[in-house]
Amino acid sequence: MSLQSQLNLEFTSINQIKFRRITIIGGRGRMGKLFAEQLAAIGHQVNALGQQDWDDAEQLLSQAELVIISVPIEYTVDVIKRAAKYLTPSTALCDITSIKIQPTQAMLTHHNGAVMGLHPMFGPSVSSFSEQKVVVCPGRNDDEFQWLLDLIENQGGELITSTPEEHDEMMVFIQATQHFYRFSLGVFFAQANVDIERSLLMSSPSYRQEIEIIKRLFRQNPSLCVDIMLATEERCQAINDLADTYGRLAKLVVNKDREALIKEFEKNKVIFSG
């Protein structure tokens, strides 16, 4: 294809797109703007409605085709309830908060249109949806989001599609128990006194990956982490069972237990095996 072709091709798509007025609920934060950013690239109408905006709801969010919820897990079904109240039924409504079975079943129960729950399995310093997974929780009237499924895999972005249930079953040991691992491994760096610099003149690969996965975890905003380890009963539960599978194992390296830790490796590798 000539370049003036795909010109012409790409001129043509973006003048097929019905541009939309959208909302986006805690639009001033990373992920907000992130969002905002890739909605506006491409001549959509997008608002933000921050705390300090709430006067103007009925504005933002009565007149909007779509609202996106972004906020802290903690605060996410209150600010849905509230927000629900100024909501007409031809508006879409999703979040994109990392827990599903709440969220979903509060939008489901206070709003009367379309509903949907996505997670984006990606922090806010990515620069567009290119390489990036964004998990789709359908819920009512999923049609009303195809647009916006697609932009997302037009930029090359892979969606999976998963229930509620089964995506936060997953996320505990996706999310949860590997934040705690690694915000653990980083206080106890930090109590040692490691020289992180030095110790990465020396390193392997996988060592170097893990220090750069560490360090992204302490550039977060420490609520988020906080958040995101205690965000259901579940995930402090299997962070809890994790620490006593430390404990237990732990036992066996203090005792020099080499053969009961060559059986815990052999029992245990079949899950891995694949």
Ligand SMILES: NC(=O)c1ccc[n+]([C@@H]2O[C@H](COP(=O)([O-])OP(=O)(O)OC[C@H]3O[C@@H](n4cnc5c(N)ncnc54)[C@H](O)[C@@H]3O)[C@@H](O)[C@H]2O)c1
Given for the second form:
Amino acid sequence: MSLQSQLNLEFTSINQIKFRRITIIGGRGRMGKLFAEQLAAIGHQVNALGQQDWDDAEQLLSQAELVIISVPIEYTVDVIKRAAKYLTPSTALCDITSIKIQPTQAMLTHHNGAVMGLHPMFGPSVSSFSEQKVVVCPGRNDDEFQWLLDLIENQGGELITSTPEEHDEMMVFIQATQHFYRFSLGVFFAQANVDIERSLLMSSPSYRQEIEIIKRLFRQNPSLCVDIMLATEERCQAINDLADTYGRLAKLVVNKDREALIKEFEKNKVIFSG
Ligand SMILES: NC(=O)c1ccc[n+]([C@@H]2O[C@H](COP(=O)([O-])OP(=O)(O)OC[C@H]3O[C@@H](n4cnc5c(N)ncnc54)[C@H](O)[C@@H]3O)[C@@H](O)[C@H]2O)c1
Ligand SMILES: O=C(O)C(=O)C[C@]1(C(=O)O)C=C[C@@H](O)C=C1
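The structure above corresponds to the form predicted on its own; please give the structure of the form predicted together with the ligand next.
Full assembly next; the chain just shown is listed first.
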């Protein structure tokens, strides 16, 4: 897109912007801060409600046009219940928690107004929504979130609509088992006392990429990684199944069963051929 058409687009959207009062619960945390910065940058009035601010909840929540819940997974449902008492039906309520069934259900149960579940598929290190994916789980009165979804898309973000059930099923593989595998590899490397910086000097691009992702995982709040693994019984079971697969394949390695390992490779490569 040419610079002129970008300027025209920005000019048009600035003309159409209705500045909103927004409260982000957990707004001083990693993701809360990112959303606060993005929304404030285009002129919305953004407040943060942190753990110590519940005495001001009436003022911070009852006037808000949009409330975003951005607290650790394990507190999300309790915080939704607590916040809902202060909301009027004209407030739109959404969350950005990494799981979607329980938060979306809790928002629909405890709030009478517009509800939407969102899951940003990126971490707090990004500088905008550009090229990032957000999973959208419609709840109630979706139109009231259209301006927020437009904002993400206008920045170059991609929205993927899903049910909370499909989302949580997919996240078993997209997140829970991935986090376990990277967490385990990190623990294993630390136990083996690997000199990471030295290893990077003589590494392949894929190793450097993988180490960067593991570093990012260990820079996050440990409760995020742990809660993503423990969020549902299905996740715990899938992680256990993955560990069984490691065990089965490791036995073939220990037994130096070259033929069986090649067979495993050939038999399973088909799902990755697309
Ligand atoms: N970090 C990520 O990469 C990422 C990406 C997508 C979604 N998420 C989701 O975003 C949410 C927040 O994650 P984060 O990484 O920003 O966590 P964080 O720990 O950095 O921030 C959470 C914030 O919530 C506050 N908080 C905790 N309990 C509270 C309460 N009772 N009332 C008000 N505030 C409270 C904390 O003080 C903190 O400021 C989680 O649900 C997570 O699943 C995180
Ligand atoms: O830090 C990153 O780049 C992330 O992608 C963070 C990440 C993830 O690891 O999957 C963390 C939690 C969210 O639910 C979504 C994204």
